[in-house]
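Taking the form predicted on its own, here's one chain by itself in structure tokens.
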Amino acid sequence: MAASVVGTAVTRVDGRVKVTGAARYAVDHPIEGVVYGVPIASTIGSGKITAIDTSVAEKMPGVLAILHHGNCGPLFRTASPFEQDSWMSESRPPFEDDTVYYYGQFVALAVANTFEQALDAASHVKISYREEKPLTRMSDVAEQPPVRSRYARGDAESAYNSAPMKIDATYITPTETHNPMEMHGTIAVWNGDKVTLYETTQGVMNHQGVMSQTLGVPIEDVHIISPFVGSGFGGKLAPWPHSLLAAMAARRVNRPVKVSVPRSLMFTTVGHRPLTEQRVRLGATEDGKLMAIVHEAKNPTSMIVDFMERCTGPTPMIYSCPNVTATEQLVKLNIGTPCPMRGPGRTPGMYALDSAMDELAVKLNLDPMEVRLRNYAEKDESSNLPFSSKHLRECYQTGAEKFGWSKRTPGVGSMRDGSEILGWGMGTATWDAYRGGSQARVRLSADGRARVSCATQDIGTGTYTVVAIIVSDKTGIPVERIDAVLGDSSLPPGPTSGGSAATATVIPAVAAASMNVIGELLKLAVITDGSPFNGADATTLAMSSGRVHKKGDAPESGVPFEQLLKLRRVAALEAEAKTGGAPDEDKYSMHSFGAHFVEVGWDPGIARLRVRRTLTVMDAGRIISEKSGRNQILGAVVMGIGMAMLEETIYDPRNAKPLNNNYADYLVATNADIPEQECIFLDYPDPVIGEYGARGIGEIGLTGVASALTMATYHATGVRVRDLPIRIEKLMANRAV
């Protein structure tokens, strides 16, 4: 039997169409007769629209319509805004009323025959406002916000007060903007009462559900097409106002309408990771055993939606401690609505908690890893459940050995390489493991190819490759002869690509559908004239290496599946399957774990801080596609470098206008910032989550990077950065070396 391709370095099956430019993203589809919609955004942070003068714009060449709250048809709210298949990023549809809640809110849409005509028309729409003083910073809100989420065990306050060793520090992460390579965009096409939307979305099925409800159209009359997504990082999990505007405009002008969100408005209208302010108090014994954790987190949200970042999610379970209190608060401001961003909650949360653990290690004069090992949680103390699979201790140990951690000298500035002072840091990574429900279809064709289809989507993470690998593993058909079809709501329903759950959710359905179609093939083999298995018992047969053969015999002794189909004179066989969550998920705590190790170089002579190398060790279940998985982790680490050292959306305090709403001023990690990187997968299958034991890895690679970098920076410079990003001016103002 041929070796399985699971866990090997399979080249992405969609790679060729991407590198040759053949892959069509949302606004790339060549739709005949398409016209263009250009959104007009508010220029105030709070107030009312008093007048909209469209007289000049409407007379301009090529203009088809200027839509706004005073002349557009109704758009509806979703009935269940926080349930799967009906979650909209902003619960208020665009143009619902004359209220302005944040700077950059869409207040009108110019529609014209060409993009240039629409852009020109938009610039000639005159909007008058009655401006009100906006709330743009959490300090603008005088009253203490209520606690929205609370976890408690033991008596953390008393334990903290009685602890001989204490850490009390506040950590701040700034607003971060997703900025995927592909900006948000929609092409809407009506055919009678039916609408097709070419989208960039992380949730094809959710998008269909939302558009059905908000447009007032039966769900079977809404078709979402999203074959390729130029990443989303959480910002494309649910529809944003531009998608509704495209559909509304297309229905009004009876033409296909394309609406693209420009880069500048990507900073206001399609979400962001909100600023977080986190106070962490640790109480410990003199030998470093935790007695108390008090974690208090606060983040701003919009006037439209209460979005909680949930920074304290990992706090009750990641380290062993008898007394834990974790609370979350929200402050409503006149800002665009925040939304999940890669590793929501846990990414800023682990930065704060792990930074405090490092400060405790320094205070105790202990190795940072030793402090974590002394507080290693053998079970999930928040639920009192065993972990389905946990090898975090091995992550620490493997990483330390590979990185050379034993050579680390603890003194600040004590390690050098030429003119550079070296700093070493490490951090803990974690993310929830989850498996939901999915359907899939597998088809075997007489031309010797297989087809797997599901209405999930590939957001650049390798889902096309993963589903092809599973079909190959079950049938033995080579990956290059398997066509994966995703990103279309007409296919069997599949999961949203979010929460690092798509892989674990879709592969059980693909595996089951593969086995079902194999079952149909074996039935055909025993009833087909001319088949060497005619009259045999189907249960004595098997399929491997793309051939049907007797169980126990070598595949080479059998018959290629396409030959059996041709003998039967059928074009193809296909079967579907529907699977749900992990059967015993309520009996276990399911998470992935990992450890990051980072080396920075600090050259005080030229005030340069750079990341020299990183090593990540991951315990993320079985890795289905090694090459795609490695890319995911290394990409997440790069994003972590951006979070720790570069990224910060800066708002004008007068109206919350993003001042650096472009790639020139909003800094992201580029090739020059990327160090030598290495990733190691422990590859322990999770026995609870499913047959393959695979857990999602899209987000875990980001958690723990920022704290490892700030630890390394402290080790090199003596400066403890508690408010990200690490800036040279912060190091210069406070440097000890």
Contents of the next structure:
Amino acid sequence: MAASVVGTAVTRVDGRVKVTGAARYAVDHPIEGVVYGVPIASTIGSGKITAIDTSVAEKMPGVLAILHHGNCGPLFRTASPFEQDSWMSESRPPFEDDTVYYYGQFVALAVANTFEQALDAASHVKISYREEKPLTRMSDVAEQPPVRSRYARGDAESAYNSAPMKIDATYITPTETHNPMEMHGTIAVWNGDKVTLYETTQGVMNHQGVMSQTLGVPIEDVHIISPFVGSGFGGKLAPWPHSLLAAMAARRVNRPVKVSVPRSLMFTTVGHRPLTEQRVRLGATEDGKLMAIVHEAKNPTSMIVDFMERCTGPTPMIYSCPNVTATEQLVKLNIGTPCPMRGPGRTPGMYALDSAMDELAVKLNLDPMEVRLRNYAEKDESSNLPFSSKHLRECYQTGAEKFGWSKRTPGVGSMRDGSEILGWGMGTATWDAYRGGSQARVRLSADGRARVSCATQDIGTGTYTVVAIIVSDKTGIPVERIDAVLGDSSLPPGPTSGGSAATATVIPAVAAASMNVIGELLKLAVITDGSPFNGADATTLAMSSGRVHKKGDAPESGVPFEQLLKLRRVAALEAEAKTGGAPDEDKYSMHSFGAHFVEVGWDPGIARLRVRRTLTVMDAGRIISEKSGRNQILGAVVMGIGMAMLEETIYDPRNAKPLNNNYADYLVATNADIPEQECIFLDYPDPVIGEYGARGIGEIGLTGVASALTMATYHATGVRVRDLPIRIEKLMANRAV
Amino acid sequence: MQPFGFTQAKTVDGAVAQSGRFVAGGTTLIDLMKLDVETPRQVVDINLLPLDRVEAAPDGGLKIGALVRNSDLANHPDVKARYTVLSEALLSGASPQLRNMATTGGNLLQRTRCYYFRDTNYACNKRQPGSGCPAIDGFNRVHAVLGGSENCVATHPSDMAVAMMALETLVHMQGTKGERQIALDDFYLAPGSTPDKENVLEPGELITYVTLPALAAGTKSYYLKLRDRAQYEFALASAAVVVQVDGGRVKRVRIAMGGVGTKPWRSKEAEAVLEGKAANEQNFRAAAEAALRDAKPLRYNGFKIELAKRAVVRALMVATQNA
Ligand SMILES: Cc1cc2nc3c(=O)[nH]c(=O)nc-3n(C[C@H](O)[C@H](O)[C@H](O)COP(=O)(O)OP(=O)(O)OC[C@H]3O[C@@H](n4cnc5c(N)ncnc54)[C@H](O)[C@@H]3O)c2cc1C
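Complement to the form predicted on its own: the form predicted in complex with its partner chain:
Full complex below, order starting with the chain above.
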């Protein structure tokens, strides 16, 4: 039997169309008769719209409508805003009333025959406001916000107070904006009472559910098409107001309408990772055993949605500790609505917690890895459940060995390469594994090809490739002869690409649908004239290498599947499957783990800090697609470099306008910032999550990078950066530098 | 963006005769037109003008046409060999795609990246004289510590112009009243009470070319740009140095800085401190101190003062090491 393709370096099946430009992203779809909607956004941070003067704009050439709260007609709220299939990112539909909750909120839409006409009209709409003083920083709110979430075991306060070794530090991560390359955008096309939306979304099914509810039309009349997504990072998990605007406007002007969110409004109307402020207190024995963790996290949210970043997610389980308290607070401000961004909660949470662990190591004069090993959690102490599979110790050890960690000398500035000072850091990565329910359909065609379809989507992570690999694994049909079809709500329902759960969720359904269609094929083989197996017992047959053959015999002894279909004179055989969560999920704690090792170079003469190399070892279950898997981890580490050293959305405290709302001023890592990177997968299948043992890998790579980098920075410079990003002025503030 | 008329000029005289706004690479002008910061009624495309050559000048220097692209200038053999600082400055700016479009004339005339200048919802004395300056009390990390006034503290963002300042470049212009030339240092104006007036160019006047003087044998030069990320970011502080060392002493030196001034900032004070002195770190530091003596920090940009000093010291170190 041919070796399985699972875990091998299969080249992305959608790679060619992407690099040749043939892949159509949302607003690329050529739609006959399309007109353009250009949004107009508020220029105050808080207040009321007192007048909208459209008299000039309305008379401009090509203008079809100027829509706003006074004339747009109803858009509805969803019934259960946070439920699967009706999760709207911003629960308030656009133009609901005359209130402005944040700077850059949609207040009107100019619709015209051409983009230029719409843009020109938009700039001639005069909006008057009654401005109120916006709350733009958490310090603007005097009263203590209530605790929204609280976890406790043991008595962390007393244990902390009695601990001989204490760390008490507050860490801040700034607002980060997702900034996927492909901007948000929608083309809405009505055909009678039915609407089709060309979208860029991480969840076609959820998008369909939301649009059905907000437009007030039956769900079967809503069709979402999103074949390619130029990345989402969490920002495209659920619909944002522009999607509703496009649908509403198209209904109003009776033409297809395209609304593309400009980069500047990507900073206000489509989410961000909120700033976090986290106080971490660690109490420990003199030999570094944790006695208490008190983790208090706070983040701002919008006036519209209570979005909690959940920084304390990993706190109760990542290290072994008898006494843990973790709390979360929310502060409502006049800013756009936050939403999950890659590795939500755990990414800023682990930055704070692992930074504190490193500060403890420094205080105890212990190796930072040693402190982690001394507090290694053998089981999940938050749920008292065993881990389904945990090899974090091996991640640390393999990483340390490959990185050369034993050569690390602890003194600040003690390591050099020529004139450059080196700093080494390491950190723990963690992400919880989850598998939900999905359906899938697999088709075997008489032309010798297979097709697999599911209403999930590939947001650039490799889902097309993963589902093709699974079908190939089951049928033996080579990946090149398998067509993967995703990103369309009319296909069998599949999961949102979020929470790193899409792979673990989809592959059981694809595997089961493959087995079902094979079963149909074997039944067909025994009843078809001319088939060598005519009259045989189907249970004695099998399919491999794309052929039907006797169980136990070589595939070459059998017949190619397409031959049987031709003999039967059928175009294709098709089967579906529906699968649910992991059967034993409540008996285990399912998590992925990893370890990062990083090196920075510091040139104190010119205050220049650059990352020189990174090494990541991942225990993320079995890897299905080696290339796209590695790509996820390396890309996440790049994002971690951005988070640690560059990214920050800067709001003007006077009106909460994001000042650096463009790609030149909002800094992310460029190629020149990316050092030599390495990623090692331990590749232990998870015995609980499913047949393939695959846990998700989309987000875990980002957790633990920032603290590893601030640790390395401290090691090189002696400056402990507790408020990201690490900036030149923070490094220069230390007189010794 | 506002509707505008568009014409193409084929000759310099023809361009000057049209009263319109010139567009060369468009990487500044079109960007700002999209933001409604620039609202020309008439745009004149000058890309067909025969100003795209780099030629040897009679005095041994270099004559650079206003339409020479930044990439081509950076990679020109004479520039790489003799005016290293200019090649380095160009290559440190923007991105390869932008440099392929950007021109010599356009680069000199690029506008500030001040957040408030780029957003018409804010007051700005540069955009609307007398309306006020939100940067002075705002987030001014990227703003100037040298040359600012109570009306404007915006930095001139060019890297190329900093190198040209250290190279004592001449700017050649042509307008309806004829041709003229001026030293680059005098081309730019301090903001004072008229921050909207950034240079001496008259409306409709065209930059035709710039000339670089010949450099004495043995002259070394270097450009060092310091910023948060490794590429594709404007300077927080930069230094261009052109230096001639003789027997361990600095015979002649030109020092200019970027990212810290309201214009590309040449420091004659620093040059005076250093000339005739031994080429060593201590003297470089003294020159750097002189260069920033008049610096005035704002709330968020105080670190630039020390950073610029370090840029000057390191640039001199590197340049003289090769001497
Ligand atoms: C994202 C981004 C990043 C950047 N980063 C950097 C950086 O790091 N460092 C840096 O130095 N620069 C940087 N730049 C600026 C870039 O260098 C300038 O935009 C470019 O040099 C302008 O040249 P251009 O030919 O495109 O000018 P244009 O946009 O065509 O013109 C600019 C101005 O000059 C006028 N003009 C042009 N040519 C003439 C002429 N011959 N005579 C009279 N007037 C003329 C135009 O009317 C206009 O007002 C960046 C730009 C962008 C958009």
